[in-house]
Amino acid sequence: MFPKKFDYYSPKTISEAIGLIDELKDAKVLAGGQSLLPMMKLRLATPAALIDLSNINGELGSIVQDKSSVEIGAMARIAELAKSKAVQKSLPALYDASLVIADTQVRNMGTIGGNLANADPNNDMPVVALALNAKMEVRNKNGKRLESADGFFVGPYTTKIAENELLTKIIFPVEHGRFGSAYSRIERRIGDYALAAAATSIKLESSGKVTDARIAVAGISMNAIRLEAVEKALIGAKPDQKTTNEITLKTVKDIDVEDSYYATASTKRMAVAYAVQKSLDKVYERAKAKK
């Protein structure tokens, strides 16, 4: 099926793009197009105009690291994240996710900003942003602000980006010392969305005990969420595989999960527990390896 007729705009600067977003009615921003274009072909989305960001060079596609953060432009492609030494070294959970999202064609076109702004309940990047305590830079014609990942995802396909605003940058803090992060997912089938996904980050003291933990999951709620009960249970623990398995299963069994088209609540609960366990095993080994 062909999409409904629309006007096409290709701004060359962020300011020009924001001006178009503010001016045009019923317009959609086109990032990688991996979700929006299929929806338009099925006529599930029928915008009057598309604002294509792919010709805006520089800041929107950059990956810049300093001592305290890694700042990633919203139009950075998933494949570029997988090649980035800064991402691999400082943001292992993001690196893990960038290696397993869909297939090569999707990773070559899909963008981190598009994945986050789309806020599909089963998208990979929202859980990574939550686990790594990211900040989202959102701009409009009056300026810019930072939104914490904790409050950014307000529902399925819904974020705090208003209709006249643009997600321009994602800022990940760089942690030092015995810190690690990891991502794990269970696919519905090869190349498909995750049935369940988990991203974790932990800090360890010199004895190996956990001093801080952030665990985010997708697959059991209408948007990515943190498992704060699991996080609290890990604080002070010196986790091994048995400990993390017991903590995860005990906590996940109490979470309210509904049946869906893809799996029963029981299956989803087990899938999430497995993803969390796998991610925790990996992150603990990574944190222990740090000095």
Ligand SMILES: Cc1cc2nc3c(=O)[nH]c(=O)nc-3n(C[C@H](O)[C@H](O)[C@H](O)COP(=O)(O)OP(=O)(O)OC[C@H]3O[C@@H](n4cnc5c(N)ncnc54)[C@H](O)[C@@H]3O)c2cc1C
The other form holds:
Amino acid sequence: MFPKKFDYYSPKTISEAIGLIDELKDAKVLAGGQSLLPMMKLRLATPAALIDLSNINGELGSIVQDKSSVEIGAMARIAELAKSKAVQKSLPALYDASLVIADTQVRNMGTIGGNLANADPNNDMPVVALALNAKMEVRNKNGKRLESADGFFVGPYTTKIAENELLTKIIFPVEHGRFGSAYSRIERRIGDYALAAAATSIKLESSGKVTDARIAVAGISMNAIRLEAVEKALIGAKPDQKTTNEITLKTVKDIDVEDSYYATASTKRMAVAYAVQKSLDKVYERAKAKK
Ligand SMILES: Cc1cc2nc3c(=O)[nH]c(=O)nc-3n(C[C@H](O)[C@H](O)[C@H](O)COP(=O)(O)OP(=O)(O)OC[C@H]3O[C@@H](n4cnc5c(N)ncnc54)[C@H](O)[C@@H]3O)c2cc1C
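Having seen the form predicted on its own, I'd like the form predicted together with this ligand now, please.
First the chain shown before, then all remaining chains and molecules of the complex.
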């Protein structure tokens, strides 16, 4: 099906784009188009205007690293994250995810900002942003603010970005010492969304005990969520595979999970526990390898 007729705008600067979103009625910004265009073709979205961000050069697509953070422009393509040395070295969970989301075509077009702003419950970037304690820079005509990943995902397809606002940058803190992050997912089928996904980040003390942990999952709720009970259970422990798997299964047992076309609730719970375990296995190896 063809989309409904729409006006097309191609701003050259961030402020021009913000001016347009503020001024136009019923407009949507277009990033990689990998979610928005299929929705328009199915007439699930019928915006009167599209504001294409792809001709805005500079910070909207850049990846900049300093000692304490990696700042990634919202229009950085998923494929570019997978090629970035800064992402590979400092944000391994983001790097892992960028290699496996969808297929090459989708990764070449899809952007980190579009993935986060879309907040599809099955998207992988929200999970990574939560586990890595990212901050989102959101701008409107009055200025900018930072939103923490915790609380940013308000519901399915809903975030703290208002209709007249733009997500411009994602800021990931860079931790030093025995810190690691990792991401794992169980595929529904090759090239498709995950049935379950987990991103973890941990800090270890020299003895190998966990001093801090963040674990986020997708696949069992209408949002990416943190498994705080599992995080707490890990602190102070040197947990083995069997223990963490048991803790995760126990934690997700209390979450209200619905059967779906793809899997029953109990299969989803097991898939999430398995994704957490796979991610933890990787993250321990990575954190232990650090001095
Ligand atoms: C076949 C297929 C398989 C896929 N599999 C996966 C998968 O396994 N995992 C996964 O995570 N994703 C998957 N996706 C989704 C893909 O990653 C999308 O690219 C992503 O969800 C949206 O990013 P985009 O840049 O294409 O955004 P668009 O489709 O252009 O935009 C999506 C929404 O976000 C809004 N938006 C975009 N950028 C901004 C911004 N900077 N500020 C404010 N609002 C903004 C748009 O207005 C729109 O409402 C898949 C897509 C396809 C087609």
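Here the rigid core means the biggest group of C-alpha atoms that line up within 1.5 Å when the two forms are laid on top of each other. Quick caveat, the model's predicted, so the values are computed rather than measured. Positions refer to the first chain, counted from 1. Shifts are known only where both forms have a C-alpha.
Visitor: When you overlay the rigid core, is the Cα of residue 246 off by 2 Å or more between the two forms?
Guide: Yes, shifts by 2 Å or more.
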